[in-house]
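One chain follows as structure tokens, the form predicted alone.
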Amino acid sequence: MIVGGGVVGCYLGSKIQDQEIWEAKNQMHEKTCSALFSRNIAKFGIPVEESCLNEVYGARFFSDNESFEVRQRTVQAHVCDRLEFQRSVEKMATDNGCKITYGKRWNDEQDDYIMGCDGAISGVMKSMNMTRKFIYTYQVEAQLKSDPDFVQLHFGGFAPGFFAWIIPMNENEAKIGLGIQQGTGNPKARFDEFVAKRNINLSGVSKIQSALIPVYDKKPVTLDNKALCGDAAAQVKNTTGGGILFGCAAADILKEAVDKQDLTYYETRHRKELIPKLNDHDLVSKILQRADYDRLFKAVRERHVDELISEHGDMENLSGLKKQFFKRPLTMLAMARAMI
């Protein structure tokens, strides 16, 4: 049984096939999400053509007084209509024999396997006696002119423990949002602070959303006949809050574990293959949280780290970029000094 009919739950169903998928919501709903998906999503066979609103080639990073740009020659990410994207993955599940029942909440019912893909505040996760910490987010869709080739990431005191973003849907509309660490205030108030501080003139707000992003915490993903996947397992990049691709990668492993009738296989491969990558993102996140952003971003430009990221960066796997840093000890030392 799969609990949760979101993207990861439906993707998992499409792989295992002929599954019961229970979704607590009464109908397909648009999850609050930036819907910015790395180009790497292609390897999972999830179509983005019908849901894609824009394609971006890079990102611009801003602190209060400094900035730098990362750009690549090819498309790096797709900005999607989240509901249309969800429909595409649901079709993958139903085309592979899955039955999705809406308005069906899991209440400790039993099956051979209980696969929890039920989001950040997962009921399956709670039944495994786990708790999480969260990033609290607030996002609007509004009219705002921006370069459609670039995502903007803004760092400052308005977003403690995280950042604010501007994701262009086209030249005239964007998703503008912000995340804050749990216990650091009200995300709407922080959002208003961000908009005022960066002189962002919003108009024609068409959608207002808020959500929780689980913080990756290295906890187990299985217990007895239960397995967690996606946000329910906090398989999330602590750098950006993105989790769809890691959730789908975990679903592929979980499918193999179900075939083998051995959930320890899922736990073992998750720890071997996914946790090292998630740990890299967690380390970068912790570094950023301690940094003086102005000094750090200035050092990025002066030491040409922006060029290094443009050449070797990957939105999911930081290992290639990490190797490049180890080849440049003076650059590492300069970056470290910028953060002291």
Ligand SMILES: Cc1cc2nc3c(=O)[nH]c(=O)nc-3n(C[C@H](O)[C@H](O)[C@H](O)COP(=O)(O)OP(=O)(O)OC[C@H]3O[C@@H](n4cnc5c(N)ncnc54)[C@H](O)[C@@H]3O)c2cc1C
Given for the second form:
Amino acid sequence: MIVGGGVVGCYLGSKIQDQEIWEAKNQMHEKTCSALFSRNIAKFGIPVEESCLNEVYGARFFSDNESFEVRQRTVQAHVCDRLEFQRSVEKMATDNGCKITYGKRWNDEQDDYIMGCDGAISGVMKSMNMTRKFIYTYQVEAQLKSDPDFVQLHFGGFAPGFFAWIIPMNENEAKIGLGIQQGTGNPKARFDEFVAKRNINLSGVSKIQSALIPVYDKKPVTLDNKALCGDAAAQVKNTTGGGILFGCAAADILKEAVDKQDLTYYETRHRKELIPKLNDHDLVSKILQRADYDRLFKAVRERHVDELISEHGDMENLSGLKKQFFKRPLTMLAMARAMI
Ligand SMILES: Cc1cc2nc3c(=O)[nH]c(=O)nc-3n(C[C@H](O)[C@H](O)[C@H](O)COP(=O)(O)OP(=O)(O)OC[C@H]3O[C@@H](n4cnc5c(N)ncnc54)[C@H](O)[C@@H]3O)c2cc1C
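Given the form predicted alone above, produce the structure of the same protein in the form predicted together with the named molecule.
Now the complete complex, all chains and molecules, led by this one.
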């Protein structure tokens, strides 16, 4: 049985035939999410043509007094309509013979396998005696003129432990949001601080949303006949909070484990293949949390790290970039100095 009919639960249902999917909400709903998916989404066969609102080529990073840009010549990511995207993945699950029952909340019922895809505040995870930490977020859609080719990431005191973002849906409208570490205030108040500090003139504000992002924490993803997948397993990039591609990658492995009737296969391959990549994101996020952003971003420009990221960056897999850093010890040293 699959618990949770979000994107990851439905994607898993598109891989394992004829599953029961229990979804607590009464109907298909839009999850709070920026729905920015890197080009790596193509690997999972989820169609984005129907839901794609915009395509971006790079990102601009801002601190209080510095900025840098990374860009490529080809499309790097799709900005999607989250509800349409959900609809596409649900169709993949039902086309594979799955039955989604809305308004059905899992409450410790038993089955051969309990596949917990029930999101950040997962009941299946709690039944496995686990707890997590969270990033608290606040996001709106609004009219805002911005370069549609670039997402913007803003770092500063307004977003302790995380950042604020502007994700263009077109040149006149954007998703604007912010995340903060648990225990560092109210995300709406922090959002207002961000908007004021960066002189952002929002109008026509709609779709005000707030939600939790689980912090990836290296905890196990299985216990007895239970397996966690997606946000329930905190398979999330700690750099950005993005969880859909890692959740789908985990679902691919979980499908194989179910075929083999062996959940330890899921745990082992998860450790071997996904954890090293999630660890890289965790390391970068820890570095960013301690950084003086002005000094760091200045060093990024002066040492041409922006060019390195443009050439070798991948939104999911940081290993290529890591190798380039190891080939340049002086650059590494300069970056380390900028952070002390
Ligand atoms: C502000 C914000 C911006 C984000 N932006 C991005 C982004 O740009 N790109 C990206 O990749 N990721 C992004 N994410 C993360 C992304 O939204 C999640 O990783 C993703 O939605 C996780 O999918 P999921 O299916 O695991 O969980 P969910 O989407 O949370 O789905 C879980 C489902 O389980 C149901 N459920 C819960 N409990 C039960 C129960 N007991 N019984 C039955 N059903 C239950 C819920 O109703 C829900 O439908 C963002 C998150 C936030 C908060």
